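First, one chain by itself in structure tokens, the form predicted alone.
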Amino acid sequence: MIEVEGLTKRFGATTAVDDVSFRVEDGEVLALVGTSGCGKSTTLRMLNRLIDPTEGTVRIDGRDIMQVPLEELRLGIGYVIQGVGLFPHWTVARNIATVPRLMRWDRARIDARVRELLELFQLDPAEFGDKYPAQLSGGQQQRVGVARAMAAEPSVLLMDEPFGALDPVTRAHLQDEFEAIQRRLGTTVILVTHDMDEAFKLADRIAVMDTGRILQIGRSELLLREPQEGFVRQFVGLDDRALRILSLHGVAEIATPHKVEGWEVLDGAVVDQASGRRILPLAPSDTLREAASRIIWEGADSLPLVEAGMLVGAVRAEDVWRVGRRA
């Protein structure tokens, strides 16, 4: 658990972070969002003492970070930045092994951990382990950067705009990978981003910052349905909030486990037996936002849900609209 109380940072007469307090539970992902210069990155850097606070207290698992030896503190916290920061003259494997080597893990344990992380991030160890950062694409470098931060199995991971420099397709793919890995490992994460869609996708809770302060903190749907007046409402964006709410829910939440009459699975698609038209089915991993888009495109009242090649239910348009409607 991370507990932050009254955290403040001044640079001369300028207050960059002003009396910030929050808690992050074990295994939770908290996103700090806001415009450039709002204090979110400065807040993050105080958590591993890249910058010492002017005032306030940070406790990780009950220990005041100012009472923890600096090397011990940083070795126990993974840190990922947008620029990746890989050592250019070290191989991918050696980059990932940086912290375990500093912690004096034995060679067999290090090698096993490097292989595990490369496989987790869908990088073949035989192909990528001996490559150098310059031989990798931007997305591959970012994978290695996140893997390096997670190598020593830290309980806390700090991420500062980790996917910001990537193209939209690579970024979305890496977000999916990271989300799956974080849920599997249960790592506690604080993510800094200016991208609300990224925050909604990856975070359990979101803290909106402006001029060094947290204006509102809460679960994604709360911020969409009940944003505070002023900056929060403007930053969250209200024009497409129904779609953003739908993106927070999966089709499995509202699927009707029957009403599959009239459809049949054929060659990976679903055929409407009455019209003979082929319909791209929904999968349990799809969001209601994806379901809404397909319902509109197909002009349908419902769409089939397919899992492992079998019809398992249907998603009705009226149920999708109900979730996205104002409460």
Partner chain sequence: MSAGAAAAPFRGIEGAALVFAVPAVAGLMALPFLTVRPNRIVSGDPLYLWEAAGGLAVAALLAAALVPLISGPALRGGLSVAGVALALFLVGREADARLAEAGDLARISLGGGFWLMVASFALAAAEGLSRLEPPPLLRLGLTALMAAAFGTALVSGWFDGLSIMQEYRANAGAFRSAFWGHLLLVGGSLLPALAIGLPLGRACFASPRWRRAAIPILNILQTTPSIAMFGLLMVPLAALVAAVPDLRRLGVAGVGATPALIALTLYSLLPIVTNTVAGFAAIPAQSREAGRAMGMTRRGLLIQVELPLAAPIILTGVRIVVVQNIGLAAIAALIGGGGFGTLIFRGMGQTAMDLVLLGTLPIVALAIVATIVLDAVIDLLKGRRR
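Go ahead and give the structure of the form predicted together with its partner chain, now that the form predicted alone is out.
What follows is just the one chain, with no partners and no other molecules.
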């Protein structure tokens, strides 16, 4: 658990972070969003004492970070720095092994862990392990940066724009990957991003910052349903808020056994027996946003839900609309 209270940082006359307070529960993901220069990185850097706060306290798992020996504190916190910052003179494998080596793991354990992480992030260990950062694409470097931060399985992970320089496909893939790993390990994460979609996708709660202050912090859906007037409203964006709310929910939440009779599974697709049309079914991992898009596309009033080749239920349009509707 991370508890931040009254955190303030001044650089001369500028106040980069101004009286910031928040809590992140164990296993929770908090996204810190805001425009460039609003103090996101500065906040993050104070959490592992890359810089010391002017005022305020930070407690991690109940311990004031000023009381923890500096190296011990940092070894326990995974950190993805803004702009990746791989060590150019070390291979990919050596980069990922940085913290385990500092913690004096034995060789075999380090090698196994490096291989595991490379595979997790879809980088073939045989191909990439011995490459130098300059030989990687920007996206590959970012993956190594995240892998390096997670190498020693830290309970707390701070990530400063970890997926910045990626194309939408790779980015989405990596976000999925990361989400799965984070869920499995129960890591507590603070994620800095200026991409609202990324924040909604990965975070349990979102804090919106502007000029050093947190203007609003809350569950993602709350931010969409009841954004504060002014900056937050503008930054969160209300044009597609219904769709964004839908993206926060999975189809499993509202699936019903209704209408399963009229459909038949035929090699991967579902055939509607009345019309004879083939319909691409929904999977349990799909969000309601995907369901809504497909409902509109198919012109249907419900879509089949297929799990492991079995027809398990239907997602009805009216239920989808209800979830996205104002309270």
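Superpose the two forms; the largest set of C-alphas matching within 1.5 Å is the rigid core. Positions refer to the first chain, counted from 1. Just so you know, these numbers come straight off a predicted model, no measurement behind them.
Q: Rigid parts turn against each other between these two forms - so which of S155, F128, P227, F22 is at the hinge?
A: Checking each of S155, F128, P227, F22, the hinge one is S155.
Q: How much does the lesser of the two rigid parts rotate between these two forms, stated in °?
A: Hinge rotation between these two forms: 10 degrees.
Q: Superpose the two forms on the rigid core, then give the C-alpha shift of Q135 between these two forms in Å.
A: Spelling it out: core superposed, C-alpha of Q135 shifted, distance 4.2 Å.
Q: Taking the rigid core as the frame of reference, how far in Å is the Cα of L123 displaced between these two forms?
A: Its C-alpha position differs by 3.5 Å.
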